[in-house]
Structures are given as C-alpha cells and as structure tokens.
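One chain follows as structure tokens, the form predicted alone.
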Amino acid sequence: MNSERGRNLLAAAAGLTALVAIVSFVAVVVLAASGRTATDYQGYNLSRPWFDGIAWDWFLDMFNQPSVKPQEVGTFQAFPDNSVPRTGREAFIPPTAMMDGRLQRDVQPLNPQPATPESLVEGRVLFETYCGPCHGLNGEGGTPVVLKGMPAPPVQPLLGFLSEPHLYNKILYGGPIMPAYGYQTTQAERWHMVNYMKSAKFGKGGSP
C-alpha cells in the first residue's frame, strides 16, 4: 500500500515538475515578447536584439533575404524577383530529337574546353571515378561489376567512332541502363572527361 502510494507521490511530483516547466517557458516567451513595438524588424525590437544583444546586419539579411517565407504569397511556380538563380541552365535535348539528319546529341553541345594538360589530369580523375567502376579504368570493361552481371561494353574501340557532343551527353543523361551523372558532375568536369577519353592518353596509366 505504502508503495502505491509513494509511485502516486513521484508521478504528481513528476507531472507538477513539466508543468512548472511549460509555465516557465510560456512566461519567458511573453516577457520577451512584451518589449516588441509597432517599429520593430521582422517583429524584433532593433533596440532590445533578442539573439546575441547585438543587431548584426548579416543576422537580419540572411532572415530577410529573398525567399518564399512561410504564409507569403508565392509558389514554387512564381518565386519573388530576385530569389532564383538568372544564370539559365543547360537546354535539354530529347533522345530523338534530330538535327540536320543526325541525333542533336550526336553534335550539340560542342566542347568550349581545350584538352590541356591540366584537362586531361581532371579528366582522367573523374573518368576513374564515375566510368571506372563499369567500363574499366582503361575502358576495356570485363569489371567486377560486369562480372556480377551489370552489362557494361567496352568503351575503348567506341571511342574513335563516337562524337565529342555524344560522349558529353551519354555522361549528361545516362542510358537505357546506365545512370546519368549530370547531377554529379559540372559541364566543365562533364567535359574534362571527353578531352581525357578523346586523348591519346586514355586508359594508359601514368599521368597524361
């Protein structure tokens, strides 16, 4: 009976110690609230900063920044001026599209990367990173993961016969199997790529 009791005795006393707690935390929102005026910033009285007691101005333009703030007016559709990216984004070219009686992937985009040296290191890094595992660091294939069943060919006696837009967009898009990698990679490192498989360096090993 007394251990009854004394379990009712520590559950009131745990109960009674969150809602001391709540109370607390509700007091120290009002007290905190109470000091706002009509002038205030985004709610906040500039005179009394509620973070740090200092009023950065980094602080309150990252909180103000363009954006869609939750209730606002807006949609994913329809941003704010200013509040998205302007630079534009690579066009996408579809599978079948044609361009003077040839695949538009087989010539567009063209390559605004010289195959330096420099290209060809980055290149070859990233072509071991991404290619590598499938096709083979010297692109021959016949990997582990072809071996577990993952049809990958050999890209080494394609490359003579396939366009430098063509290789581009196979990275870009992927293929019927193969993932496409344009979220990975940048256009730049995309082409780095092409230059280092273009090479006579390729699948070599050394430095090209």
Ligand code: HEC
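For the two forms, the rigid core is made up of the largest set of C-alpha atoms that agree within 1.5 Å on superposition. Note that this is a predicted model, so its numbers are computed, not measured. Residue numbers count along the first chain shown, from 1. Compared with the form predicted together with the ligand:
After superposition on the rigid core, the Cα atom of A188 is displaced by less than 2 Å between the two forms.
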Contents of the next structure:
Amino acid sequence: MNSERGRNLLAAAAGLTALVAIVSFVAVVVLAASGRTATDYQGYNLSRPWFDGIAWDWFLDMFNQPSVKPQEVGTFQAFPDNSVPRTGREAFIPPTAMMDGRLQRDVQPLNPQPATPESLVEGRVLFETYCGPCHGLNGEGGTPVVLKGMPAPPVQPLLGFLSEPHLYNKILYGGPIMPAYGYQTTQAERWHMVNYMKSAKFGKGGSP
Ligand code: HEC
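Given the form predicted alone, state the structure of the form predicted together with the ligand.
Complete assembly follows, chain above in first position.
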C-alpha cells in the first residue's frame, strides 16, 4: 500500500518535471524568436547585450579591433594594420627532423650574418663565455670541467667538417649531454659564434 503510493507520487513528480521542462523550453524559444533584432556574427543581440541589458561602449571592443572577421571578403592577403605580427621569429626545427635524407639541422637555417671582423670579435667573446669552460678557449678540450668528468670532446678538429647550420643548432639545442644555450643567446649571437668557429681566427688567442 505504502510502496504503491510512493510510486504514484514519484510518477506524478516526474510528469510535473517533464511538463515544466517542456513549458520553459517553449517559452525560451518563443521569447528568443520574438526578441530578434540586429545580432553580431555569433547571434548576440547588439542593441540589448546579454548581461545587464545596457549597451556599454566597451562591450564589443574586443570584437571591434583590427582583425580579419570571419567570412570577411578580400582580407585574406590584405590583413589590417597591426593585426598580424610581421617581424616573426625563427622557425622551430626539431633536432631530429629530416629533409632530403639529411638531418634538417645540418641544412637549415642559413647564416644571415656575414663574417665581418666585428662579428668574429663578438663570436669569440661569446664562445669563450659559453663554450670555453667545457671545450677550452682554443677548442682543444682538457678543461678543468672535463678533468672533473664532463665528457666534452675537443671541438677544434671537428669544426672544419661541421656545417654552419649544425653548429648553430648545436648551440640552440645542445646535445644528449651538452646543455642547450638557446635561452641564453639571441639568434644573432649564435651566428656570431658560428662565424668565429668557422674562421681562421678560431682558437688563435691574442687580443680580440
Ligand atoms: C657543460 C659543458 C659544455 C658546454 C658549456 C658546451 N658544451 Fe659542447 N659538448 C659538451 C659535451 C658533453 C659534448 C658531447 C656530447 C653531446 O653532444 O652532448 C659536446 C659536444 C659538442 C660538439 C660536437 C658534437 C656535435 O654534435 O657537433 C660541438 C660542435 C659543441 N659541443 C659545441 C659547443 C658550443 C658551440 C658551445 C657553446 C655555445 C658548447 N659546445 C658548450 C659539453 C659542453
């Protein structure tokens, strides 16, 4: 008797809930349809913004900035001023990426910095700062750090064989043991070091 009454109550409650849901859905649809005015591309009502009904000036500032709007015609090649970064940054070349059967890091990127005397001086100072402690100022290894167990090889005999992009990426990414110097150095500084390592002045000492 009791359980039957409970079941009846439960059924009534479920019916009522379904009814309320249907009525509110219909109400929302009817209200939405009747209130249709100018909307933006996402369907927001522009004359009565959705949160407090007041059309604040700044409400659409984020939308109304220089940018290519969805579906806008004729903007694909002509981006509005200041809407797209144009100086950019160097492309990320994953250390193991292949290109034409070779490691891409042995082929790219290409050195944009001519090996001017200034570049070689700059490169020498940077090499002696960042690389010298392990590889030696003249690239012949045997530094105190190596004697303590860091297996940094003499790089002097390798520099003739290693490509400029390889050396650049070696600084940028480091190696299995060698630390990366990408964060400490700028793009230009890395090319200065490459120029110095590839020059006849490398490891000759004397005043820079
Ligand atoms: C903390 C010690 C350390 C410092 C500093 C260091 N290296 Fe190395 N380097 C190593 C070790 C260890 C290896 C061999 C294993 C490896 O590649 O990780 C190596 C290998 C190399 C090689 C030969 C291997 C290859 O893949 O070409 C080059 C070239 C090289 N380093 C260049 C540099 C340059 C340029 C700098 C300065 C930006 C530098 N290293 C700074 C430890 C160091």
